[in-house]
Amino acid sequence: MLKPNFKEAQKRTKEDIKVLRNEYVISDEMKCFGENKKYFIKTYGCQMNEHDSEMISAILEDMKYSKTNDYEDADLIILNTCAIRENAHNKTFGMLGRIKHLKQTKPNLMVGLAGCMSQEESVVDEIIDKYKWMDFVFGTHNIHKLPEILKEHTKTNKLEVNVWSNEGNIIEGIPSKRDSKYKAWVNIMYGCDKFCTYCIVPYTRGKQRSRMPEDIINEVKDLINQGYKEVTLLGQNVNAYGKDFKDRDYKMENLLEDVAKTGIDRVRFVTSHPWDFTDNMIDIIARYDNICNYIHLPVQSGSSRILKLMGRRYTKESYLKLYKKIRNKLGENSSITTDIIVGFPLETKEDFEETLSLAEECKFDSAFTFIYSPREGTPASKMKDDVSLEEKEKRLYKLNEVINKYAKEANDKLVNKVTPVLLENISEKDPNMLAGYTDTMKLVNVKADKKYIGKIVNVKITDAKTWSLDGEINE
């Protein structure tokens, strides 16, 4: 049993990051382990988790498992978890409660926990204490070891806990079973060294470490050959890409340019930290038409005092300066979204009013807004939380009113305009329509034949709602 260790997860040494290329191996006895069996993966959280689930899927299918979208029909269930907020934590344990009842009727069902919650010492202690009926737990650093973990469990028939608490290396060669045939996640780096006081990610994902540019470019070229139209470059803080390289001067702006030069139709990137967003990055985005004019730029608070308590290392004023620089350089056809936390410990009404003021000034295209959720072990969890839940909910409601107003205004500006849309699938709104996204990340429902799925087409916007647009093909 290898349990996570919070103190070990905090460590940052000067040891070189290793790029390991032959770590993913499936032994002969595990190659048909899942034959005639089905797997189900439930994913919580960020895009990184979504891509991790794609890798878990590929590994299971390498063992001859087949996928099912019904957990009650599965022989193996994996919950790929998120530790960012309490809500995701509660959803996971709620799902485990339902699975426990299922396992009583299907004793051969295998159940595992993966992702960021698996890297939390307190969570694993709770699993060991109260969820002994589960079969295995693994973390974010050893996805490639899943076949060995399943093999070990079958030997002992006991709960197998195998979670590494380390700074992490880079494991190349793990396959992906991608959810889409047209757009793909591409990891460019792992981990984070920012240590914002409210955030648990540096503890669950390890230290900041960048993939080699050659590996990223080769992956993008391979995706182009498979017919993919769009890639999203993924990292906890993509703007810091390359800062850990010791033997080369190669940063995010260099990577963006090289990926754009592959000729892929669309390039996106998430998530950005304002601290590392450079003028060179803005110039490169403006220079290449296939780099989408969509920037997700988390601000978290409009109060410089609260930003300092959060450990964000920028001020309201410096954020606004960066924001305006991006808007001015990319022009009217750009889209900027953000993340905002309300009710952070010691946030006064005056602090919150500054957040509202910033939202009014920036007129974000949309925002992910949250009530502060303390995460065990982070510095913020030890701060005095003197804002009542009722007050937090009032502040969230008030903020969302502002965010919604400007999201609708931004969408209204697109009515009667023609914009390229990558049509991805049948619309959830209407089975006779297709759904896709503009390069500025606006959801569009389009009256179109299914033959257009997987293509970027010009769409005339006919109607705007707060969070989506309607349109028709404009040939």
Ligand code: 5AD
Second form
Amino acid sequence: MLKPNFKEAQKRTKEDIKVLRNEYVISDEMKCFGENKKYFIKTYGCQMNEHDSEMISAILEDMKYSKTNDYEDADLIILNTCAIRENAHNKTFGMLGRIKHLKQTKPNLMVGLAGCMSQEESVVDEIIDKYKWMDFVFGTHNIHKLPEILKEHTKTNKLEVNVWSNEGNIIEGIPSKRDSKYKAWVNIMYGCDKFCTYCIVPYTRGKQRSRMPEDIINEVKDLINQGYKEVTLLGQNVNAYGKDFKDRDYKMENLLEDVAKTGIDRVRFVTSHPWDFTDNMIDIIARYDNICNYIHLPVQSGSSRILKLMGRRYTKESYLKLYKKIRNKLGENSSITTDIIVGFPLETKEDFEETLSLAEECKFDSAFTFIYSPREGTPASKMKDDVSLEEKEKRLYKLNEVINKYAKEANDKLVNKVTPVLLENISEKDPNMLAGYTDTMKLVNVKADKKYIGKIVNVKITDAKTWSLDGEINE
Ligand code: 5AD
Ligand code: SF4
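Now the other one: the form predicted in complex with the ligand, given that the block above is the form predicted on its own.
Okay, now the whole complex, with that chain kicking things off.
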């Protein structure tokens, strides 16, 4: 049994980062382990987790498992979890409750926990204590070891816990079974060294490690050959890409340019920290048409005092300066979204007013807004969480009103305009419509024939709502 350890996870050593290319192997014994069996994966949380699930799927299919979308029909269930806020925990434990019942009627069902919650000591202790009926737990650093973990479990038939606290290396060569045929996630870096005081990610995802540019470019070229139209470069803090290279001076701006030069139709990247957003990066985004004019730039708070407590390394003023620089350079046809936390420890009404005034000034295209949730082991969890839940909810409501007002305003401006949309699938709201995104990441429902799925087409916007647009093909 290998349990996670937060003290270990917090360590950042100066050791060189190695790229390991031969770590993913399936022993002969495991190659047909999943024959005639079905797997179900439930994914919680961010894009990084979604992409990890694509890798877990590919590994399982390499063992001949086939996929099912109905967990009651599965022989193997994996919950790929998120730890960012308490409600993500609650959802996972709720799902485990339902699975426990299923396991009583299907004793051969195997159930595993993966993802960020697996990296938390307290979660794993709870699993060992109260969820002994589960079969295995693995973490974010050893996805490639899944075949071995399953093999170990079959030997003992007991709960197999195998979580590495910190991974200092990069594992290449893990396959991916991508959910979409048109847009793909591409990891450019793992981990985060920013240690914002509220955030659990530096503990669950480990030290910052940037993938080699050649590996990223080759992956993108391969995706182009397969017909992909869009890539999203993924990392917790993508602007810090390359800062950990010792042998070369190659940063996010260089990578963006090289990915753009591959000729892929669309390049996106998430998530940006305002700290590392350089002028050169803004220039490159402006220069290349295929780099989408969409920036997700989490601000977290509009109060410089709270930003300091959060350890964000910028002030309200410096964020606004950067924000305006980006808007000016990318022009009218760009969109900027953000993340905001309300009710951080010691946040006064005045601090919150600063957040509202920032939202009024920035007029974000949209924002993800959250109530602060203390995460065990983080510095903020030791601060006095002195804002009542009622007050936090009031602040969230008020903030959302402002955010929604500007989201609608931004969408209204697009009515009667023609804009390219990558049509991805049948619309959830109407089976006679297709859904897709503009390069500025606005969801558009389009009256169009199915033959347009997977194509970037010009769409005339006919109507705007707060969170989506309607449109028709304009060829
Ligand atoms: N409580 C509330 N929101 C959080 N986020 C990260 N940690 C917490 C927390 N402890 C939010 C931040 C981040 C987004 C992914 O989740 O806004 O940008
Ligand atoms: Fe968390 Fe992002 Fe801060 Fe890293 S930069 S600690 S992932 S909020």
